[in-house]
Amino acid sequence: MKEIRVELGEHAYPIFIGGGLLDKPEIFKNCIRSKQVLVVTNDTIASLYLERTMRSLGSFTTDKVILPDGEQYKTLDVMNEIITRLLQQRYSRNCCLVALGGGVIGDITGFAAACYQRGVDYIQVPTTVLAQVDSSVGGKTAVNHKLGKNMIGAFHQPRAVITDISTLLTLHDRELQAGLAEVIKYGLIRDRKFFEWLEQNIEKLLHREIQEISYAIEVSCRNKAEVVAIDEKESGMRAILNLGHTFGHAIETGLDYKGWLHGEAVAAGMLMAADLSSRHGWLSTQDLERTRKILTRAKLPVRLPPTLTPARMLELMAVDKKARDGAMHLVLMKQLGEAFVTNQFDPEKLRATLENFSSATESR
């Protein structure tokens, strides 16, 4: 079992990282500090790993909640039925939520813990890629509005975060591949040596050869810890984090957060950001088909889906979490391993980033 600390003072946490995870009670004993746990989860991951998480944890007074699976689901409504359990349940202000599944478990079950009774503990139990890399570690929690991704949320830091890598061996091929986006972005925003590993080392991640995934998950943490604290709420360089965010959560909310994996809209975006840096000659063509290469080896989309026209993309993306006095700010690149936020870019250009990567221009 490998340990990675975030290091937030006194909010401090850590990360374990190893297989078997969820059946060993001492680490949820260790990081729990009240006998009142719920554990949320969704109705796929419930019938796959509920069990032997409840087993983990009966030295305490355990209930449950089992929401529906997809991110459709992330709305303030469903997250009120996390609050009712709890108040029906005359859970105190120092019980502890466990968030058992991927990223919309994590996020929507961390809001919840921000919000009852001004703020209780939880745990992240990651059980896809995505969450086990990028999503359950730095304390971001939300959900989505209809009209954007994510915009209603609090920071909250968890108490731990326990990824027991042996939970993906029942994940999706496409849900796999979708985490393995926010893995390529690490190499893309700060970690170029990283970049060059995974070109070496792509397809044994797809194929799941557990050494191999086993350090992309350590690697990527690392570098998410390393950001979160020195950033901790995004007043700087954590927002290169979200390099592809900004058009990948355009795509999401265009969908209707149907059709599109989180990572799948996050990897069509990263390439666009590429490609709009390359456009202002701050990355190398190379680079940019470096970036693209990578992506389409991950068997991720790189291109926008068919019916989001550039002015629609362009609509959506104005309504962003990073928009500042009412400028759009975009992580670009200049160079692999090295991303940067900014709002001096050319609009001419943006379009024409857009342009090129749709199926759905205003012209067709």
Ligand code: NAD
Second form
Amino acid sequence: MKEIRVELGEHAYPIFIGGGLLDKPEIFKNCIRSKQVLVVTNDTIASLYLERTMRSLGSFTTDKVILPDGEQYKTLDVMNEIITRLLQQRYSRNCCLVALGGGVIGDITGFAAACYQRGVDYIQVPTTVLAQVDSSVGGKTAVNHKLGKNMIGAFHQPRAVITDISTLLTLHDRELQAGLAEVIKYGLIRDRKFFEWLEQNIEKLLHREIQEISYAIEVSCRNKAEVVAIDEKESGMRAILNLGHTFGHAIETGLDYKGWLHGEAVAAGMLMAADLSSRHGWLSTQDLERTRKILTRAKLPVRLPPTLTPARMLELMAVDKKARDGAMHLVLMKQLGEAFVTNQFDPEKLRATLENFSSATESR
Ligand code: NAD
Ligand code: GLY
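Following the display of the form predicted on its own, present the structure of the form predicted together with the ligand.
Starting with the chain above, the whole complex follows.
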């Protein structure tokens, strides 16, 4: 088992990474300081992993909430089901929530923990690649609004992240690929050596070779932990973790959170960010092509969905948490392994990028 620490002073916490961790009660015992525990999961994950998790939590007073599965359920209404259960069962302020699932469950449970009685403990037990390398670490919690992705939320750090990589064996190929988008992201934004490793090993990750998967999760978590330790609340450099996300969130919102997975939208978004960077002369055409190639090899989409026109994308992109004083800010690239945030981009070049990626007449 590997342990990585997210160094956040009094809010510091461990990320445990290993195979079979769900079946290790001592790990849960060491991470949870409460007696009352509420496990939150969805119907898909419940049938796979809930029983084992509940068994490992045997020494606590434990209840569960099983939510419907899907990004479209990451809403205030659905979060309220968690709050209702906590109140009905008289959970006190020193309870602990356990988020068992992917990023949707992690985000909604984390937000419920941030809100319930002004903040209670929670731990993350991520079961998708995306959640294991990104969403479970760093304390961003949120639900979606019809008008914008993740627009209602809070920063609230978990007490621990327990990552059982053997849960990835039941993940659908498409979900695995979507998670790899966020893995590739770390190479693009700040870790060129890792990007080069990914160029050598991407097929092994697609084939779930355990040693490579484990290494990729560990390097990704180290990158994320380092960035979060420097800038917990995204007042500066943490924003680079959002490479491709302004484009990606616009795609997700434009599709009403259905059809495309988050990681797929981010993949197409990262290539659009690279394209725009290249149009400004900031990123070389070779680095742009290497970006396109790795995303294509990871079987990720590299065009816009047919229903989203460039004009609609621009409209959707304006509703972004990185917008400041009405100006859109984007994460762009200088080279492989170096990203930066700017509002000094040419709007005509942005329009040209969106036109270039428009697939109004073709599907992905
Ligand atoms: P998800 O949570 O919807 O999970 C994907 C699918 O896989 C779901 O159907 C789920 O039930 C299923 N699943 C989960 N684990 C499984 C397993 N082990 N075996 C079989 N099926 C399994 O999607 P996701 O990609 O994990 O997360 C996407 C969400 O994460 C988005 O809402 C995004 O906004 C959020 N996110 C948050 C952050 C953050 O910092 N908080 C970062 C990135 C993404
Ligand atoms: N996923 C972006 C962040 O955690 O900041």
